[in-house]
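Heads up, the chain below is alone and in the form predicted alone; it's given as structure tokens.
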Amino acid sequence: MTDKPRILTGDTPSGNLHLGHWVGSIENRVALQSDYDCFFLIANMHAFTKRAERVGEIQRYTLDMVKDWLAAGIDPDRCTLVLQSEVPAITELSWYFAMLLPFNRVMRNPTLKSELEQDDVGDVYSFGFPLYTVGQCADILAFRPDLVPVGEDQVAHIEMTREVARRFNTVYCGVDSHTEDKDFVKAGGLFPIPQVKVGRVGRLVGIDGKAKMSKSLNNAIYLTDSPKQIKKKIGQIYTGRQSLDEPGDTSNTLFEYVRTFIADEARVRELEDKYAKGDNIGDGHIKAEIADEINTMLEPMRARRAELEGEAGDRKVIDLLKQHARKANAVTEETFYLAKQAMGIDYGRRELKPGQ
């Protein structure tokens, strides 16, 4: 254990990670590893909300996502990888937290409503689908973190987590409900009220220029894409501009990518100025420059990812997850024990079997 402030964040395995994941959260995680006690959650149980009958796919996506994390710079010697299904306290806390949230509050969660509308499932979704939003509160609070780095679309989820933490501290720990967030633990609460840290780009639009980058919308550039694939995908960005001397709109998708992936600020300003004036600069030139910058950034990731391919890579990841489950359970079992004490249902502290 460490005295560093603690972080918990993670992803649901749904395939390879893309640039939206990188700028929205993963880049933050890599940067914060030295200064925080980091727990990164692989939410494989949440994946069952949409793919309960495709367990092989969930397993494959789980391993692929962890490989993408490691390739992106997540260091298993400086963080703990948490496989959700291996941490029983998360599931158990979900039950108790569900009693602290009115049903209507859960269904008003903006992210949940958006997912239901986007997937167009009507009333044919499983009971577990809205339940996962409560489970996400447990994902976070089981580790009692100070900070939760997330993408912009997850902020609503974190606010519900903060509500649960306040409610638990008030109902079971006797903390005054008017206590400021920063003082809940000092006042006797079990759960800190976690703060949110959004990535430098809260919401990266996809190459279609219409919606957030997403695998399901087929508008994503993946961390595993080849240089050729990236060049082709960047080339698909449409601006509607017709000629080199036509003034362009620098608020378009193309320039969102310029500001996101070209690190030289002076060069960004130069491109913006020339484009806005129609100063003999074409979309194709800018697209090529963006593709080069993205490929330069991804090249070391591709090299690390190649070392994890095949069955040997799978075994390495599985062994790593087993090792890290021990620390994850040490932390969450302590939380669960303290929560049961607060709720008056403490009948002895359990011990998980070796390896858990």
Ligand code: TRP
Given for the second form:
Amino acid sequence: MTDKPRILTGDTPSGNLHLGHWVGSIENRVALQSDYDCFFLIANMHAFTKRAERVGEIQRYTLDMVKDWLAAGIDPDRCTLVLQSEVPAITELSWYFAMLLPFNRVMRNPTLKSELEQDDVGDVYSFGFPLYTVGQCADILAFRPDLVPVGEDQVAHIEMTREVARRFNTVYCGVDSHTEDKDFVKAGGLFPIPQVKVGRVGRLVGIDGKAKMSKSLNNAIYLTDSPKQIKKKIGQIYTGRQSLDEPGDTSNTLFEYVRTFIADEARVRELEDKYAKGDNIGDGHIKAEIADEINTMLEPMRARRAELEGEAGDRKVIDLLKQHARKANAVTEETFYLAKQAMGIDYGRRELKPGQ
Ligand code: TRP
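Same protein, different condition: the form predicted alone was shown, now please give the form predicted in complex with the named molecule.
Expanding to the full complex; the earlier chain stays at the top.
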């Protein structure tokens, strides 16, 4: 046990992690893991929303995502990895939370709405699809965290989580609904109202200039890309500029990348200045500089990732997930028991023996 404030956040395993994940949230997690008691969730049950018939994919993505996390610097000695499907209290809490949210409120969640409008979901999405958003409230509240670091697209889910926490505290713990968010626990509530923290770039543009880097838009640079692939992808960024002395627009995609990935502030200002003036600086030169910086950043990740390759790496990850499931369940079982007491359904305590 520790008295550090607690973090819960996570990702759905849906392919390799890309630079959007890194600047949106993972970088934050790596930085925060020494000052917070961190729980990092692999939302493998949420992967079923889109690929329930393709469990092989879910298995593969789950292991690959954990490998990407560890490679990125998430330290299993300083955090708890939470494999969602091994933590039953999350699913159980989801049931009760689903009763505290009006159906139409869930369907108005803007992140869910835009997902339901995407072509690959269409009008044939499953009954369970919208439920993942309620599940996410339970992912979070099962750990009673203080802080949830996420990318911008997740903020709507955290807002819903905060609503559920307030509702539960008022309905079942007798807390006055006008209580300030920071005072709910003091006033006898079970759930703290967690704060959200968005990364330094909440939404990274794709290399094609589209609003968001994403696997499905095929515009992503992956943490596992080789130096050559990265050079090539950065090379594809389109600016439409014709010559070295043509004044450039520093609000374009190229400069989003300059500001996001070139660490030296003075150099960023210098590039912006020269580019805006058309002072003999070509796109190609700037692209090479961005690619170099990204490669330097990814180099240590590549080294760590290499140690986890193949079946031996798979086994290491699976062992780690099993061990960590015990730590995760110790926390969530306590929360769930307290929740059952609050709801008047505490017919005895159970003991889980996960990871065997
Ligand atoms: N929905 C998140 C995503 O797709 C993943 C996720 C599931 C999550 N449960 C969470 C994120 C709880 C933060 C907290 O990336």
